[in-house]
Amino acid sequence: MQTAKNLGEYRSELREALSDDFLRKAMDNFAVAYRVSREKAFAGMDIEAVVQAIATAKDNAVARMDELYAEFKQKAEAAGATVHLAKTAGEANELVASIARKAGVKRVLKSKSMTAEETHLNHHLEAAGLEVTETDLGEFIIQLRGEGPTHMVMPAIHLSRYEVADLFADVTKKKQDSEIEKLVKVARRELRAKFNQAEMGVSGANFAISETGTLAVLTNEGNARLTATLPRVHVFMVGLDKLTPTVEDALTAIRGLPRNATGQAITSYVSWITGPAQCAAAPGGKKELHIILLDNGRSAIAKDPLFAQALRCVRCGACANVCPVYRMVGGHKYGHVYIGAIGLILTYFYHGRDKAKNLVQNCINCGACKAVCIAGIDLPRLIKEVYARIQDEEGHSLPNAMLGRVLQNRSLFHGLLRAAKLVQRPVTGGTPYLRHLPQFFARDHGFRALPAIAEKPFRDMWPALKPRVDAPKASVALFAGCVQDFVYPEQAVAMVKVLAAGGAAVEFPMGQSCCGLPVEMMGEKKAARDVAVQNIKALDPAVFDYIVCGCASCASHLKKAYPRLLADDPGLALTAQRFADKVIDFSSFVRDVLGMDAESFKNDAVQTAYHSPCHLCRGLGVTKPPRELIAMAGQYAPAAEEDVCCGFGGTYSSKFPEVSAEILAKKLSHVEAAGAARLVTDCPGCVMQLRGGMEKRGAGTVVRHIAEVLAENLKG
């Protein structure tokens, strides 16, 4: 598989993929039937205790991977197949190629098996003159078409059926109806014709017991259980991180990988194999039976604190189900062998850095991924961290470099701000947009108007605005993040409106800066960490009762990564999490803290749709505040998708904004088939992306922060 040598002919591949229309309507109709399908296929249950008995049993089992092999090469060789231990890739194949050269094999059948692709068995079996031939319809089809898989569970979901019937037809030489039926019983009949001739059949399975030395295998075609039966050899290649102590174990996570992966109840067949079956054909009447267990790099993540959650995985596909950037253009351009969220961190440890460094950056950090894993893995913050050790090893790029070091120094950050401020006036045409941007920069980013720095920064009003307030119910730490500051003031100001006429004192501590997180996302570590110790210092959690923030992004940063960033510092830690527990974002304080209800605010009746901030719903967990303060003030109209990415992402709208740009433009779509005068969310970057789109759409829909919403209809 070819690799972009750099992010430049990356992005030039990103372009064709979003060029390809039946891709993008493909990925759009698949993307909302799943959301429909998993939500009726886990009705009833209980998702978290689901959730989180598969991270326990598979925490379990990696962390006994060594025990739990030798319990199940001793019963699964008592049972009678043959077990290989495989450290490598190439081993691994060299392993199935040399137990066909010994039992006389010329023919080889293949069930789907994500294992044999991490390896490229294929290419290695036919270098060594073996026929080959897949057996997954889907598998069957790309196999002919010479590529990878799209998807780990529907691998051709990125081919129309009139391309499978040119496909076909060029295979049989005869001209093929394009009805999908049809189209089924061609391949069945090719297909029919391999499973009688093969003397050898390759598969994977989802779960290798040691209690029993079985192996179960979950499918929805029975090309797998003609695989595992027909031939008279059997060889299975299987991770070892599929190792699982008891059937029970298995079972546990058969109640979510069905679900999550196709919103099915169960899949149509689930296999369980111990011991090589009868055949007629083989010597002694027993099929020969092989598993070769694959390490790999296994082993050395399972002893990787951090990263052994990613051994979690059971390969259900979600993590690219719900993802925005998969959702545009796909799992070619999306992974290398394994795609998704888990296949930006699985190619860094199974095929190297280099197939990695770019793919890792194309992740948005919406969290969607988090929130759909059945097995719990904390698929961003892995990403994140794959990507800071890529960069300690290559070398960390002069951008990201020069931007950790600004941001570690407030005071020349934000005098660069103010400078800004000065140098932006010839640009913006006295409008609150940059009109006219650098040539190198307007060709790409041309997709929504971006706003100027304004006049005069938050901090300069304060002194004039501060509120006094009596008897307050409560002390607040203004955080207003670099977005607020300097670029969107008139946020923070009518954020200070509405606390203070819901009874809170408020303060602005001038030392605070950003939040840090575009250092973290850009895989400055260090700078992450100082910039947190800058804000812990300045919003003293011993001071204020709450740290109310008007960027979700910003008040997911605060209260989850703070902690985690200065958990190995003695002196800082436990501030560091008293810091993180008074953060509270503005909609839920608004609500919950400061009891505002319907009789605070008058209702305009405006129509309002809403955009849900990605680490407002998924970071905080906050869904109904916002929709309801909204009720309060306006009326609020449902639109598609709400929690689903605006396409902005920080640094990475700038970075891949042909991806940011169709996220975008989808997102605006259902805003105006909403029929919504007025678009409301609770985060700055939202706003920037939301309302620099809709301006250069020329569309009448106003796009404001909630907080705005609310200051200009309060009561009195």
Second form
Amino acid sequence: MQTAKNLGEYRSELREALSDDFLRKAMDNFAVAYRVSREKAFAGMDIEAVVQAIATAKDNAVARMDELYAEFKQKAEAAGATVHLAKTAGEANELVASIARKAGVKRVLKSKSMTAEETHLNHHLEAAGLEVTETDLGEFIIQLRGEGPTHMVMPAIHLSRYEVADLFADVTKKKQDSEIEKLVKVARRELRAKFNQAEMGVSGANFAISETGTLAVLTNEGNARLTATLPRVHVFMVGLDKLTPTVEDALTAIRGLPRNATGQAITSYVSWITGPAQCAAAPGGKKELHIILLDNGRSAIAKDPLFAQALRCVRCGACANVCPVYRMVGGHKYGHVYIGAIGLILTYFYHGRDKAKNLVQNCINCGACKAVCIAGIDLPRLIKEVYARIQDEEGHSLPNAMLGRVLQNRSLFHGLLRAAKLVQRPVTGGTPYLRHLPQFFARDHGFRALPAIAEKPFRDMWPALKPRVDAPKASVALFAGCVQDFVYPEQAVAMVKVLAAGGAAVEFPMGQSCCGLPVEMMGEKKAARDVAVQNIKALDPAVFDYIVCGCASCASHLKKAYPRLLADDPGLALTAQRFADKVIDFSSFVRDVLGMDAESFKNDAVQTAYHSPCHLCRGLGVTKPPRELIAMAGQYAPAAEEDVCCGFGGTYSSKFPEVSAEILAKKLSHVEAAGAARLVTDCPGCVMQLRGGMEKRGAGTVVRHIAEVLAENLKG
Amino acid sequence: MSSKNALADEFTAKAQAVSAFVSRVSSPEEALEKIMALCLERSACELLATGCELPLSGDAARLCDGKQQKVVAAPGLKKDLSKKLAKLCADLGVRYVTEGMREYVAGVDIGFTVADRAIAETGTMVFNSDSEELRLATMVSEIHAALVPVSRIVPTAMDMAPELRKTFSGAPNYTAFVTGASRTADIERVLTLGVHGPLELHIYLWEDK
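Mind sharing the form predicted in complex with its partner chain? What's above is the form predicted alone.
Below, the chain from earlier opens the complete complex, with every other chain and molecule after it.
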């Protein structure tokens, strides 16, 4: 549970998590194993179709939330249950406590419910004098430790068998063996005794089917079955977002949920409960059954045109499983109650701005969560949107607002970059890196060498550089982006050389500025819109056949974000879409449009690893062209986890340098293990991170932009 | 191969993939014999319930004391089949239980039930569990054994949707999908069977008419 008061405090908590060796190893193994088992579980299935079906069904249900609630209540009550609507977390907790009071309950059993975690139900019931026992093994363990979960599906993933053995020794007052199988059996016996005693069960549910008033509960352990069977009273606590119209909708979601969560085709148990079941312990042999549907902001989110999609979430936990930041710091630091990407969003709505404001900044925007989400939620976008809202509510931080102002004025921005070049001279020591970083800066950023601003920006070189191409195949506007223009102009020079050799007529429109991604990441939406307008005007889609970009992040922002940013501007929406349609990344353009092939290049036979930039492979779905090009100009040496983020994330790496450094270290180790003498990527931001890291390591591996390698190996 | 056989094969493969033991029988009686054989051969009918040999707290150990006899529970069987199983149990000195399952929360050795449906795609069995006795027999048994008539297998869960809707509408209702044994990976992500429910699931596929 993340509760830091400010970013500084949050960062020191992160550092602490990063130094937890067991956690790091557990998370690493999990991240790798998860991908394999998920792939296996979906083998032969059309995942996109499953995602689409779930998203459509959930959207439909969310739009009809009020109506479904009324139907569910009517059906469930006709079957003999009592249905309650709780507006707030406090109301829900008090409902459970009063049900317990009226029924003379002393001991409560719980099977896992994220909704009850959300309301902190256990605290409330314990304060009311009730004994509460969690029965899911992981929840039982963390309850003994007085902690919250670190994963929605595997709540105790941060703990070792030894820690569990110690906890169980406390419970049994006997020494415990640390063998996992034995520990599980001890829990079986200890909890069986609890099952035998409790008068009330509390559980969550995965689906509340309105057409029949049925609750569906998925578990592997079978604890929910015992919890819902043995005690004489049962309370389901369910979010309004779990309402679903039909049995078919629930079955559709069940095709995706367990596969995406744990790589299982289905959980060991799916219980479908309609009305109070037979219960020998209850008066009259019929259980007292209550169903509390929790609002706690859900009905308001349902009406929000953007955030409604957050209610599609089926709580599979996959967005955490693939998140490179979660992998480094674990769930206690990557969520409040809800964990992972969806946690960054829901925390704001369910637990408030204070709990969300630091957390929400800890997104590296790599898009891995969006790519794995079984409900197709655009998680990175919602995270950015939450951050923007928090800033609108609390006031924009000075650095963010300043950057926004500067970027809105291109000549001011470029003027500052030129000035920075003069200021840096004393610290470069004649190298292309900043050598003597000021102390306050050096401490956190020492993990990589930072590049110096180039002597001459690309835009100043352009007039002398512009190639003449006779009978061109296509007319191209080059979008360089800030990093290529001012830090690595040699990459843009190389791009121009390759493009010309391939037969493209290249222009470099001088009115172009920063793409605007950094300010959008900082929640400065207005500035992001303003620079988009500048760029669309500078690179007029009516003039050029293609807008080619050698920066994966810029390219995906130009292509995916511009139409969205300008959608509500009737004068620009169409132009923004035409602009976006013409944007293409450098590798795809060279390979697929210009059709350059092995005949176009010499092969220098250098062992070459590839880093697949997040915004290229997931942002634009481009995976083949760069790898094919590498194999044409050198020897492609596949490395592990090529498509996992390098840790740069633009402003992320300066905001959370300690996390960035660890993500980078993993990446570089994989490259070294691949035996590569050269590491190639197609994003100058990634080059900055990777090259800086290699330089610090003193490793011999050179880091190049793909255009540089291609330009050097051009034939003729 | 008939489509019925193809479904049975798919069901078998998927159930085995989640560590269920699947065998074919030519009659329900053969399944009963196999259960009793299981009781003997694999010494499944132990005096102690799983975990009772480990260091436990007072409450948990006391509950273990409640299980002092070999027990086979089979609530919900048709009369003639129940009679046959009762006789087999009596011959082997095993207690046969068809009701009062709450007395056996500590555990029974084998719970035997007949599946109402089975789903080939996931190796799942479907039990109408309105009866608390039947529900508990599938939960507190160390080994859950189930008879699946091949004619009751459907290709996917979705094929059952209309039937499920009808079942749920005759409320109250408790329907259970069971796929493999009870499992957890909550300690160090190590897959462990039998955390709360059965440690083993044995399925007898009966090629009925």
